[in-house]
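Only one chain comes next, encoded as structure tokens, the form predicted on its own.
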Amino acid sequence: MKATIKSHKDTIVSQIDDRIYGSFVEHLGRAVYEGIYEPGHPTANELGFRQDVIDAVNELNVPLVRYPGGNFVSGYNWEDGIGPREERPKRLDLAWKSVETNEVGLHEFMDWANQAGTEVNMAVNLGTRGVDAARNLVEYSNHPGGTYWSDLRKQNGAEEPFNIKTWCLGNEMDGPWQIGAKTAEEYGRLATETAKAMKWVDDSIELVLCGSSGSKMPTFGEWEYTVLDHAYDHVDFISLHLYWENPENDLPNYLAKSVEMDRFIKDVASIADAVKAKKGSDKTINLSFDEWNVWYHSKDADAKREPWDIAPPLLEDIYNFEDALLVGCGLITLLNNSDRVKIACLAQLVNVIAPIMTVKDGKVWKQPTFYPFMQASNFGRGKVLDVRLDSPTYDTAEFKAVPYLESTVVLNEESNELVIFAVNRSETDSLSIDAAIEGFDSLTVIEATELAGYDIKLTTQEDNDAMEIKVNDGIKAKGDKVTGEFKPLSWNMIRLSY
């Protein structure tokens, strides 16, 4: 099969916001305890954080981490996680039927984020709490001093403000599973008043409004319109959440599910723009895709687990090669929509539906999904170019005319690089690629790599050598043309200098 890629250096979709490569750490399962934090581990530093986990996070080059939830935040009292550890209460976490020790709280997580080289996207509890707790948390975190909450932060060991700039106004508030779930009218009013108070404390922060928990929610669309109608003038983003499953074991349909992500993005952007038009506003609300990933492998095991353990192994999906290909398609979709998607958080980062896994008292191992995320995050910085693809297509049970080739092109002017990311969805055929990136006189291949040739069900469970990114020697560049082949079922990256 043959496919073509056409673009021009001046046809720019958008400047990529680095936060599109964000991730997520929730107080859920072993994400925090035995994940990022394990005192006594051979690599643990003086604060109890696993250095091997920090090293793996650094490999992913994650610029933003959402915290502390997720469903957990809707029942969380942030004050439980400050002050002397020995005085912190243990609480029942109703979201995940676990016991939260509060050994890791706000200060500890900010210390971890600093060591991991990432910013924090802080979520506030709009389930059981509201305006007062949220504004106090902003004051505690960001106010320089001279007030009750800011001085308490200093007393607790942080002289300088945390300066958290990105905040989520609750989590999945439309979901009946959510503690304190609300109607769109209820949430829209609460989010508006909370946003006002938070920005009165610190007008430099950016706020993410809860969109629907998914595009299949019965209130999808109506929810977005209603909550934006209330809160439009006071927020900066609206959230999207999407998880993929393949219980039918239908690979062609599974790999086409990034099409669903693209539709979701465009639908929510359209609704936001409709509210903008109604209000006659000059402000554009952008999108925060702050939960996205594959999640279904662990659900049967989780349903059998007894409640009220501390850090039980929950949502520990063991990913395989086909999952890595779909995550690659998702990354490409986010980049191609980066004119509106400014924040995205792969859910989650460690142990819980995560690219990084840990063994208690043992080693870190990397899931197949680690590799496309690592390459996109490290080399997909700069500007996304408008790309015209001509690819053979196929139909599935859910989707029609799905292109075998999924691709994007990123221009990094700081390093004089042009980067092509691509997935070949075909199970049987290589794609012969003819790419023309006009406006460049002489392109030179820096490296061309592929994740290909593996059984679709192959995992890397506790074996980092089971899967690796390999060199694709067949990629050639001449003038503004790039040619070569993408193997069947492959994730591909081509880095070019100009």
Ligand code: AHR
Given for the second form:
Amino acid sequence: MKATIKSHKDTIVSQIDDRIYGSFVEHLGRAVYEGIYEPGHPTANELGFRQDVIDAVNELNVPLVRYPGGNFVSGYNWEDGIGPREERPKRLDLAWKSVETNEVGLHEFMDWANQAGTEVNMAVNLGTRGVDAARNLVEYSNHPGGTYWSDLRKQNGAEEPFNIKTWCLGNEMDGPWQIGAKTAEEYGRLATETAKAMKWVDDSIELVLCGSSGSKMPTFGEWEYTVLDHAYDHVDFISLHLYWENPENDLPNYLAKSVEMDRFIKDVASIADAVKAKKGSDKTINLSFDEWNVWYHSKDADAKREPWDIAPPLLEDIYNFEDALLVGCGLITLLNNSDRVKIACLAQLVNVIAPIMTVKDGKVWKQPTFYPFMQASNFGRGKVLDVRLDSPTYDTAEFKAVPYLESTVVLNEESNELVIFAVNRSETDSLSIDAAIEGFDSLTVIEATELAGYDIKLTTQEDNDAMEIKVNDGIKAKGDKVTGEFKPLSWNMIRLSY
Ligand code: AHR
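Starting from the form predicted on its own above, please write out the structure of the form predicted in complex with this ligand.
In what comes next, the whole complex appears, and the chain from above leads the way.
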């Protein structure tokens, strides 16, 4: 089969906000304890953080990590996680039916983020708490000193403010499973008042309002409109969450599911713009896709677990090659919508529906989904070019006219690189590619790689080397043209200098 990619140097979708390569660490399962934090592990540093995990996070080049939840945050008292560790309370975490020891809290997580070279996207509890706890947390974290909360931070060892810039106003407040779930009216009012107080403490922060927990929620659309109608002037982003599943084991349909993501983004952007028009506002609300991933492999095992363990192995999806291909399609979709999606968080980072897994006292290993994320995050920086794709299509149970080729083109003017990311969804056919990126005289291939040729159900748990990025030496460049083949079921990256 043949497909074409056409683009032009000057037709730019958007500058990419690096935060599109964000991720997420929740106090859930073994994400924190036995994940990022395992004192006594052979690679643990003086603060108890696993260096092998930090190394893997660095390979992913993650600029932003959402914390501490997720559902967990809706029952969390942030004050439980500060001060002397031996005085911190153990609490029931009702979200995940676990026991939270609070051994890791705000200071420890900020230390970890610092060591991992990433910023924190901090969520406040709008489930069981509200304006007061949120504004105190901003004061504790960002105020230089001379007040009760900022001086307490200093007393607890952090002389300098943490200066946390990005904040989430609660989590999935529309979901009946959420502790303290709310109607859109209730949440819209609470988020507005909380946002005002938080920004009065520090007007440099950016705030993410909760959108729906998914596009299939019965209140989707109406929720976005109502909460934005309340909070529009006080927030900067609205959130989107999406988890993919393949319980019916229908590969063509599964790989098409990134189409839902594209539709979801465009729908939420339209609703935000409708509120903008109604208000006659000059301000545009952008999107924070702050939870997205595949999540279904672990659900049966999790349903059978007894409650109230400390750091039980929950949501430990073992991913396979088909999941990596869909994550690749998701990354391309986010990039192609980078004019509106400024933040995205792969949910999550370590052990919990994660690209990085750890064995207690043992190795760190990389899931198949690690590889597309690593390549996009490291090389997909700069500006996204508008692409016109011409690809054969197919129909599935849920989707019509799905292109076999999914692709995006990124221009990095700092490194003088043009990078093409692409997935071939076909199970049987290679795609013979003709790409023309006008405006460049002499493109040269720096490297062309592929993740291809694996059984779609291949996992990497038993053998961390079972999957690797390989060289695709059939990719050629001449003038502004690039040609070659994308193998059936493949994730591809072509880096070109110009
Ligand atoms: O990422 C796992 C959970 O998924 C989060 O805690 C919640 O926000 C979502 O439902």
